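Single chain ahead, by itself, as structure tokens, in the form predicted on its own.
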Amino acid sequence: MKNLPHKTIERLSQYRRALLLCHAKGMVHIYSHEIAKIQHITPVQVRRDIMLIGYTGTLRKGYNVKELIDLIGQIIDSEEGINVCVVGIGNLGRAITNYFSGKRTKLSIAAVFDVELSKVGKKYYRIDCFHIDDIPRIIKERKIEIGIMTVPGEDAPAIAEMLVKAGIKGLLNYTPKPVNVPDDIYLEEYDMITSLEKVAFFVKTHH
């Protein structure tokens, strides 16, 4: 499982959340193309993937809702369960520690930092809140191996760099500053404007 494609793991993420839906409506079974129809795309992909993670449906009654949904679990979460911190609490920083708090039982954010002191010593949503020049500390002694930046720009490259060296094996970049870390840790960039522009070229060759 190791070899899985990123995107496929993207996708199982995503097959994952719809599925807890349809658990939750006391759905039993679901068929590939019911999947597909809630991700918007194909049923052959749906397909495709959930052969490459070795689960086959029925024709008659297609996947069995809480075997697959058990299934992705088992590949994607840790056993043990991962720690993550937010460096930057401001108002995106705060928005993604509220929507982690108590919703992955796996993967749990254990700290927040940030730089302004009128912040640090604080609680958000029942987390510690430390000064950005604790990371090589608080990363050590609470085990955290992921980091969620949401720092201004300018201020990336260095507190990458600082995450790295206090053992961080993924990192997860909200701003708009592209960041250079070793081969061996996992980054993953998120530019919001990059995606809004994508959306606004096809609205615009929509019209």
Contents of the next structure:
There are 2 protein chains.
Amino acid sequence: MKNLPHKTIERLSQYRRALLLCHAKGMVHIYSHEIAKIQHITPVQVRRDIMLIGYTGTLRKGYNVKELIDLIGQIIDSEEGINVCVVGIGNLGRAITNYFSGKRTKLSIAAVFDVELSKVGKKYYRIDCFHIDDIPRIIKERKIEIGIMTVPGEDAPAIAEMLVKAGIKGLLNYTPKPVNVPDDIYLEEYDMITSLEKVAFFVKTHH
Amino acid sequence: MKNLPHKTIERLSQYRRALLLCHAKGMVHIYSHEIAKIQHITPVQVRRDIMLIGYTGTLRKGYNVKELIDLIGQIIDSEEGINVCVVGIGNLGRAITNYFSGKRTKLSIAAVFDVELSKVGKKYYRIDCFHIDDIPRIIKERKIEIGIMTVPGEDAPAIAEMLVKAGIKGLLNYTPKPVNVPDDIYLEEYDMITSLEKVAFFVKTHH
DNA sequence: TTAACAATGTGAAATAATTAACATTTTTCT
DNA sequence: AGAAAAATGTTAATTATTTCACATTGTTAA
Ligand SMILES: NC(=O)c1ccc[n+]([C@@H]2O[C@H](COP(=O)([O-])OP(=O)(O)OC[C@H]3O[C@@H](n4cnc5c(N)ncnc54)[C@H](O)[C@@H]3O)[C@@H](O)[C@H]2O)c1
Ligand SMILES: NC(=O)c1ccc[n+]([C@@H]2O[C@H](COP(=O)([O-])OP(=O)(O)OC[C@H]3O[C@@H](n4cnc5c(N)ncnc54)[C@H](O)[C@@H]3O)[C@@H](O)[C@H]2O)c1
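Right, and the form predicted together with a further copy of the same chain of this protein, after the form predicted on its own?
Next comes the full complex, this chain leading.
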């Protein structure tokens, strides 16, 4: 049960998001094919993932929504929660900060950073904005383990280095500029143009 | 050469992004290991992808940057370019629109839509904003083939349906609510929480 | 009671993606 | 010229992920 496939981790997160909605609507049980429908995947895939985390549903009734939510939490969340910061509070940084501030997950944005003095000292969606020079201090004080970068591309390498030096453990880079980090830092990069070009390609080649 | 792996398509888009920067810097040739370094992957992977699109480099000199950029374009772009729209011009919608307006790719945002009357009629980064009731008309008039959804989650299913009815071919859903579309529409969904939870998981389990 | 049904759970097969291994070729060095 | 080095290109092996196929078992209905 220790080595879950990367893809399974991603799907578990998605299952939970969907399950939380189901739970809010009062659903007690859910079938694998219902989850599958929501996620646009096959029911077998869902059952396999659930099997991998060692949960077992009730024959004919499906899975207990609440139990499954809790178990997924035990697998992917950290007991104590993880603090995150956003660097670069422009359009994208605000979109992300706003999006998170609504949720109550184990992940919380504990600080945002920017260079613009007009932004420093303000609050964004209730989160304090600090100057990037304070990155080392605030990251330690607030026990921040993950950084989200939404600065202009050309500043990304420098900010990545600052975050790593400050002791960050994981980095989510939304700038279009790939950055280098030491091996022990988990790095994830995402670029919308890639997604969109992929959609365009498959549209072009009619799937 | 016809059936390229999905992952290869994604990487080709990323290679091109990096290659364009290299080209701008005046680089004429590039080695597979240099591309690999930028993308955090192995040189073999790079060579394999390039092999799949039928390009061949020069031994000892690597790949011609300009030629490779052009070839990737021939593979993933459409000759005539593809028009895209953004629905929901809030923080995220603006971030995306702004991001694209800078680039000159074959993909261009040809319209944005919103419900808020205060936004309708304005321009965002030079793109006209229309009311969602105009979706059918504008999508036809401006030959828009791909839609990007950045509306509140609860509105996503309705907007998806409108876009599909209007004749969209591909859909990129950034809302946290998975939507259903007919089989012949290419759908891609992305949620930051999933990415972040994945980072958190692998940070927790020290890779 | 029994048959049909509708679900889960899972070993095994199939498919997709990555990596290893190495032949080949050009360049450089002695 | 010949040897060593440094690249590419590609087959084969490996690994990762998905799907198939079906045993199992509650539930419903005749
Ligand atoms: N990954 C994606 O899909 C995607 C989508 C849209 C935008 N982007 C990228 O995200 C980044 C932000 O986009 P945006 O639309 O929010 O831009 P923006 O200009 O609105 O915001 C950038 C913010 O970063 C701040 N900043 C500038 N230099 C900084 C530094 N050295 N340290 C800290 N903060 C700094 C600016 O003051 C500003 O607040 C850009 O790199 C953009 O290309 C990525
Ligand atoms: N995928 C991600 O990673 C990610 C990140 C951040 C936010 N989000 C999601 O993206 C969406 C937008 O986020 P945001 O921060 O930009 O929110 P926002 O509130 O700033 O913007 C939403 C915009 O949609 C408009 N709108 C509302 N209903 C509409 C409708 N029926 N038709 C058209 N437009 C409508 C609003 O007027 C507003 O302009 C939300 O669903 C949010 O949860 C996703």
